[in-house]
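Here we start with a single chain on its own, the form predicted alone, put down as structure tokens.
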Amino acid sequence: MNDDTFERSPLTVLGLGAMGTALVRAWLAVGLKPTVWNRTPGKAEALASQGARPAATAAEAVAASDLVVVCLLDDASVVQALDGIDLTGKDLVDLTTRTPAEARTRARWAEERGARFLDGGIMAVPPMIGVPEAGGYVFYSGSRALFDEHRATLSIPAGTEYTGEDPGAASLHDVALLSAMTGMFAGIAHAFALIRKSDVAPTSLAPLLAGWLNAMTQSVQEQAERLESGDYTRGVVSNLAMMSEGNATLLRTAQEQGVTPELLAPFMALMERRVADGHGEEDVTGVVELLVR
């Protein structure tokens, strides 16, 4: 590490991964140079040329700043990386990806070392990172005055989104949409495999799967109104009875077609124990009741 690194730094930022470098990047190109330090010193090196500060060890690199932003594997890599590192009056904002639960044994761990700890939950890609009109944004839970103090700071990768004082929401809501985009995914998937063997091209299919997967996002705030209410009829135009019934169809369809159906099975067996269960007037929002243990 140069003497001049132990110059205080605006922040650290443990984790070079392709989001880490990218988050380092935007910071840079608003005149920040942020202390950095990854477990293959080479990333570390590449961001010297552009004004980052290499740290020789993590704990160098976490004595330079008082804000540290950490971008690691997981939430044991995080653990490793500062395991005996003095976190007394430092800021810790950790961007790894993990779950509600592990967020708030991690704040706790944090706090129990003398540090404030804010959890996020990135919503983009690392391409989407420094570039605003790209939508990208951060959910961050925790300490709410450590998020007010650098959310100057925190807002120039992305917009922000601080989701309460409960270290494990951050978490909560990114792994909720996650789940969400993955169900869509499963979905895509499916619609393409079906016309693989036919002579439709998946260039002509996809703008029209595309704007009919548009339209049915505003079935999202609809189940949320139901589920706030009770009420599972109110306003509905499909019932699950009927929706049940043509499953009937999509299935034969994937059979002709020579698709497996195994990523529309299970959500079809509940819609049909819903209905069995005498629900049959009700759209779709009431199998959340079933996935609720």
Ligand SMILES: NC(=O)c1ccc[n+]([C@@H]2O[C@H](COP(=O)([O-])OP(=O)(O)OC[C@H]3O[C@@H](n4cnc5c(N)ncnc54)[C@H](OP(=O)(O)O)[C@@H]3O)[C@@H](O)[C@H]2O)c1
Second form
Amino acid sequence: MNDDTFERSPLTVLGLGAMGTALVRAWLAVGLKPTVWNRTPGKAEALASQGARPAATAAEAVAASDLVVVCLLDDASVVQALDGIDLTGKDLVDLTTRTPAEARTRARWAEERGARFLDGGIMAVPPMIGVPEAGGYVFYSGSRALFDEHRATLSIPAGTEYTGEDPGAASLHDVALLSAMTGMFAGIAHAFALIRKSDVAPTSLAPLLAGWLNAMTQSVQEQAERLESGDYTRGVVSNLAMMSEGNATLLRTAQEQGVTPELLAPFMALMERRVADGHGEEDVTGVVELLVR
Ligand SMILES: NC(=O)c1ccc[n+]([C@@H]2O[C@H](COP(=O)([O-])OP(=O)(O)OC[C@H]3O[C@@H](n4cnc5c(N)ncnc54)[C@H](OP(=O)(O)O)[C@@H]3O)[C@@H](O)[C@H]2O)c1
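Compare with the form predicted alone: the form predicted together with the named molecule:
Time for the whole complex; same chain goes first.
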């Protein structure tokens, strides 16, 4: 253990993967010297030269600070890393990606061990951490008091969005956004596959594709308003019946270009089901009803 660790540390960071390391660097850049721990020791030593204080064990790292930030691979690795460690009086801020139910379980688990718990979902990639103009932020949920107390420290690596006392709220927001991103990536993959064997260069399609996706995001707010009003036909410009008819052209083009329809087909099937159920005058909002079980 470094001699410095005998002083109280402003915070401890458990987990020095790509994200944990970026978080530590952001705190180091403003002069805070976190105590750090990683299962594989080499990563902690690399940060020590910049002022971080490596701890030999997770228990030592937790003991060094009242504020303990966790950023490990998944929920199971958090349980494994903190197993048997005294958390009495600690403020545990866990930025590990997990499900809402896992977050609620982890909050109860932490509170049973005498800690306050705040769950976090990071909406950024490591190069955006510590770079405010990059627009990265973290969703937080759980103890409001804990969030307010540590907000200044937590705001250093990225922006903060508090989502509520339910510990599952941050994960729910995080995963909703990541799920939408996954669908978008699927669409982008399909578009690039369509041109793969053509003369259209990916770099010439890219700005057009990005611009189009950007323009289409207007629909997010419109769909939200329709969901809240319960009227999915209000102000619809492109209705589901028309869009469903258009799907056939998309599928024939995929066939012509030698591209599998497997990414598009499930969503198209839902659109067609909604039309068959008599909702052809709506936009795509009604698909939400078919997804919720
Ligand atoms: N990277 C991103 O773009 C990004 C963006 C948003 C959110 N996140 C989230 O941030 C978290 C960390 O991501 P990352 O990019 O830092 O991942 P990473 O580079 O793969 O690092 C994973 C970290 O978890 C540790 N770990 C894994 N299993 C463990 C166990 N059983 N016990 C103790 N430590 C264990 C690893 O330790 P070792 O070094 O010993 O393997 C390492 O420190 C994840 O939940 C991820 O979803 C990441």
